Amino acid sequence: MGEQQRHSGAEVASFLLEREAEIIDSWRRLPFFDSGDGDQAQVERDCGAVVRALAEAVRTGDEDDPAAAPFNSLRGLFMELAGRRTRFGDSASEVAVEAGRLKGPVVRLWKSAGGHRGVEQTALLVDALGTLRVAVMEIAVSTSAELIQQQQEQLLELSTPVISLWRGILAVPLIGTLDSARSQIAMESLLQAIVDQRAEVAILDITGVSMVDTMVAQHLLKTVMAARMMGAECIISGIRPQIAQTMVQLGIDLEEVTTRAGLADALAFALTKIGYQVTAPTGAIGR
């Protein structure tokens, strides 16, 4: 950094430490700093942060720098900031618009008190204020892509849920289509409640699966063998006569596997698997 950028920068730092409370001011009520919650004490502190990471930033020549240490310093400030407004619905585009709209009263202020002041100072401070909105959009890609990804995974764990039918059984209802994803949460969250519930007969039911290629069977055959080394008897229930045809075809060999038709089925056999008796009620046959 040259001799001349270095004083226009530290003019520039001074510009901004020195009317600090004016830009805390000037956006203090603008929606980039919204909390939520009406602290406006803490709102204040967020945008004195901000003004003097920009001062820091052209002090020391980094204000074209997203990555560099005055705006770093404000990566947890802006995760916090820009997480709350995704959650809110906001997408990262307008997350960085609202950035950008920071700019507008820190430059008229800019140019109402110092008419005397140079293009390259003025061009040094629109410099800080684009980076730190890029800064800012970067981090809000990020959050939107962490949030997306949490949302993701909370909806696999949502559509594999694990259910106690009986004391020692467990049953997890599969609907629609299943995938590596969805396959191994259905696994792993199966496993763990056997563990936790020390189940002994586990039902994966599939009437609700629109297809079962290889992949799918082979998912479904690994389920049941871990189940069994954790000490669990594995049912495979709904078995609808069209999938059956498609499992024959394919090849796929059941043969080791207990099967019944419909839930209710799997449930019975369940029962008598850990030492209940199941028996129809007097009448129930032929209505």
Second form
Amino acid sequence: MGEQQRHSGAEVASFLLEREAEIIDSWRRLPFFDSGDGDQAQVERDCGAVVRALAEAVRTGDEDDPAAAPFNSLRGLFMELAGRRTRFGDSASEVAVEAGRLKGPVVRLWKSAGGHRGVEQTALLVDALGTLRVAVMEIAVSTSAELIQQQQEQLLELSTPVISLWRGILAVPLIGTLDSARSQIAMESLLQAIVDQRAEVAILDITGVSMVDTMVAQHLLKTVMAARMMGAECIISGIRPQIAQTMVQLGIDLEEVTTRAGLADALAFALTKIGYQVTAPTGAIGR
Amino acid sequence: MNALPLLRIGDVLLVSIQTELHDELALRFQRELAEKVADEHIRGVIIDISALEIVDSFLGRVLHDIAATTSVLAARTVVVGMRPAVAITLVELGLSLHGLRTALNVEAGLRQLGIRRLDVSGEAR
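Which structure goes with the form predicted together with the partner chain, now that we have seen the form predicted alone?
Every component of the complex follows; first up is the chain already shown.
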């Protein structure tokens, strides 16, 4: 860093520190600093921290490195602010646009302050504010990536419960869209449960499956075949009329697979299969 | 050397495959089993493969052929104890082993052969 540049840096830093109160005042209403709890004192503390970090960055010549110590010290604050916005559904670029709004007031203040304002100093200040925005954007992107990953894991956990309906009868209620990964997990956990619980009948219930294409059907058929090879009967239930039509149109052959309209029918079939007889006590009302 | 003991219990033949079967051994096993079924008036065969971690397409084919052969000799074959990973592999290989009877374990296999109590008196039923 040259002597001249160091001098400019010091000049911009002292401007920022001297005018801290005014900058805070111009920032405090910006949605970027809104932490959601309406705590004005906290907002002012946050603004102050950002101003001081900016001053530090221009002073040490780190104004264009978003990973440098001054910007790094703001990570916690940005994680909180940007993370909160991301969780509420704002995209990373929306957050970055809001962070960009910090620039205007400071530059205006810089120009109106009079005195000798060189091009170099102005560039330094704008650079630092731009880097601030990059740092915010980085954090917003990583938070949303984390969020997506987290949700995917939660979804996988949610997606494949194996329920024991009766001694020797298992059911897997499949819900949502089935992709390869989910079908694979469902298949593996069902087959493992068949071994563990010595189940003779397994029911794949697809009531909650929104769409069945050839790939999904292929997975279902594979599961049925694998269960059969292990010595268990596998029933597919909950095929909605619409899906039945689609499957027929797609030419999916379910000839060898036992299918039932609803889970109740499948359970009744399974019970009969393992030797139970389902009857209502005499006098009971019902079908 | 007979690597695979064929255990006769009543009129059921029980075979538990404990080691990986290489191709030659598998073919010999198929031949010996067929002879035994024919000679000793076996009514049912149970092949336990619960110890096998790998079943390739060849062994799958052999199991299928054994079932078909014994069926010609009026005996039913049940393959029991297939592991999930093995089942998945066979399905992925496109071998659905049509017509092969399967059961979860030896007990369920016996039940499928219609045997609730083993008759070891030696008299054919």
